[in-house]
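Here you get one chain, nothing else, as structure tokens; it is the form predicted alone.
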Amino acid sequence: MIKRSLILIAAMCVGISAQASERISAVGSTTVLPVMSQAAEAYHQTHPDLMITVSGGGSGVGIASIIQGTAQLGMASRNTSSQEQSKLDGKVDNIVIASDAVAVVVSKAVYESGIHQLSLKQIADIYHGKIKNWKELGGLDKRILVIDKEASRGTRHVFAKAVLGSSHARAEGASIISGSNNEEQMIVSRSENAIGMLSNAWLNDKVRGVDVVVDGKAIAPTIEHVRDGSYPIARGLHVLLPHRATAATKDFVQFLLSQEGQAIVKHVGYLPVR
């Protein structure tokens, strides 16, 4: 589970001296953040005249970074487009560091009252405002506060194609547009009647994620069924290297694929590929 004193800071300086020989920027996906900030924190530990500075802003943000050529690293938690690959021109690794699920979650009080599945059309019905109170799912008589992300946001992206069928449809029946995973997990833990989506990793008890309905069958947004590819709402977690970096930023992106760096994945919540 993600640590909301973690997700609190916008950005996270790792090794900061005076006497640093190089720095690498992380910049990018919220949902990549936290397996960033603590690899980066273990990997000073060997590497003290490295600094890392590790920062957020949304997966669009992270990969802009890189074709502008801002920072070293960009941090993504949906794929590429292909007008986006164009700008690469091929000349970036897009590497997988992790895979979780895209949680669609509720409210504690919405969840109490009965809702603990929807099927994808109920979901889309919902965020396309064709429902719009709990009580028409056999929930609480409240009407349900839709939340979607902002544009650029990596589990927009997924959400939306998964759910809606274009990761660029509108989601007309939304009345709050949040940005970060931590921004967005707030909202609903202090509302009652709220729907949004979020990585599993911050799943809490105010924070509650729906099983989704698929061919009749309910399936839960847990590591497990991301791993045998049940979930219907899934996706890598991305590191964005430009092939001119340099060799300690080569060297670091090993290291969150090492043993290591796939622990770090694993305590944040998240599934390692290795």
Second form
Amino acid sequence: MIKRSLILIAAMCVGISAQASERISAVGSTTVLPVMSQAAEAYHQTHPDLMITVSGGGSGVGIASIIQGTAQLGMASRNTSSQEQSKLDGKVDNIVIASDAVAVVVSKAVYESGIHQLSLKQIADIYHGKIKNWKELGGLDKRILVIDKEASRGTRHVFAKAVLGSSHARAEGASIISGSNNEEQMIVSRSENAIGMLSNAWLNDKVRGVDVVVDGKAIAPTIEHVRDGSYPIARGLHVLLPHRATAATKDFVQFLLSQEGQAIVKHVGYLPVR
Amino acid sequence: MLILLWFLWDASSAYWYEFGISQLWAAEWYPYESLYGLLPAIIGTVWAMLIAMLIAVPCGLAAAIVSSEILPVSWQGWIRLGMEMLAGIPSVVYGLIGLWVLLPWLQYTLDLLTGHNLLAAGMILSLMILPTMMVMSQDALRLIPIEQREAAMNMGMNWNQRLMRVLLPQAWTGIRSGILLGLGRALGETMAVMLVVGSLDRVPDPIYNILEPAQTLTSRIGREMGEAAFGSMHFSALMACGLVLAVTAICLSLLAQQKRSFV
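For comparison with the form predicted alone, provide the form predicted together with the partner chain.
Below is the entire complex, every chain and molecule, led by the chain shown above.
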């Protein structure tokens, strides 16, 4: 009896693994993640035999897991560093599926107190700890909660490069370090004095993007300004596809670039590449 | 145990050879500039443990005394069940409670820039080690023979005197084990701490400022392990954090053992 049920269980396991014939795991940037997970859902309806699991961790984690071969697809919201690239050369295709703006976000209360635009210099001064109070920028007399991101995060690289000069620049003024976009969004929306960096698709009523002043002109972090190239903190959203990937994985990446996939990109709030 | 230590040593040896032991009190941690000072995280860890113990030891002890000496026996089973259930809740749940309840509360009542700080981490930790503290103390109190209590009562001691002169000294060994076990858990706890501590790699300024975001050894490993390429110096430095934690934990449990066998 026991023997028979054991055999049955074993058979079931084999059956289950045979049924879901292929699994893809996509790991990395939480900025690319919403596109990937919605695309995976849509793709699963026409390809029920393919299981795609999507998880975050940040661009650095995505690139590291492709280098170490622990994931089939990597997601990154920044360019690879030269050190990373040397390990990927000739083995991995780096495909841009969308672009977006890294918005400089502030809490709703800050925005409503009159801070609608900041220059790159002012933002840099805040992150270097030279400006510590919103009063100095014409806002209320409140200390600034400066949110920095984990050093490996793509958004951090792009922001630091555009604002602080290099992608690993120190931010001495930082008061707290956040990880994923969700975490940062939560900290900003909970605070009344926060400034942070978030992809433009993550803005909402409590998390407002300010205009960035370039050459005397205030430019809002919108898709239009990414398209015409005027917004200074823009970037491509990448998918890393190893050459040794299976046909099904490659097909899925093609789906991301197809009309349907690009419609998802637009729906999430990024700029399609096609 | 030895294998584990050897593994940690092996993985972190590149770091120790390159930078030496002095990194334990170097204050700057910038992996991209090859600066790997452990001091901010060590201070963070020590503070979080201290705060947790300051809250959990008196509370746990008081709860144990109340439940085993004052309340009727029929309640004890229920209280114990509750405590054991508390001890079994996954740490991430405590972290989320901290995130949604404790942080906003701290932020508004103390008028802070952010609720993410060492005090929050210590408070969450104290909640997590409270059950351990209480169950161990309760056991120790219950092991005291009834004759001792009767003798104390016959000597005309009042309740206070019985507690301070007879019960607590007798139970002290068990209570001490509870404290050390609790310390061990506070030391190693990652998830809940990571969610509330703020993860800022900076030595608190001034050093007793527990109301600013900080970093602990565990939260640093949790945050940065995914990105550190296997075999890199960064990876090695994180392993060194692990080694410091493991050695401290071993010392704590050795201490607990020693006290138990000698007293």
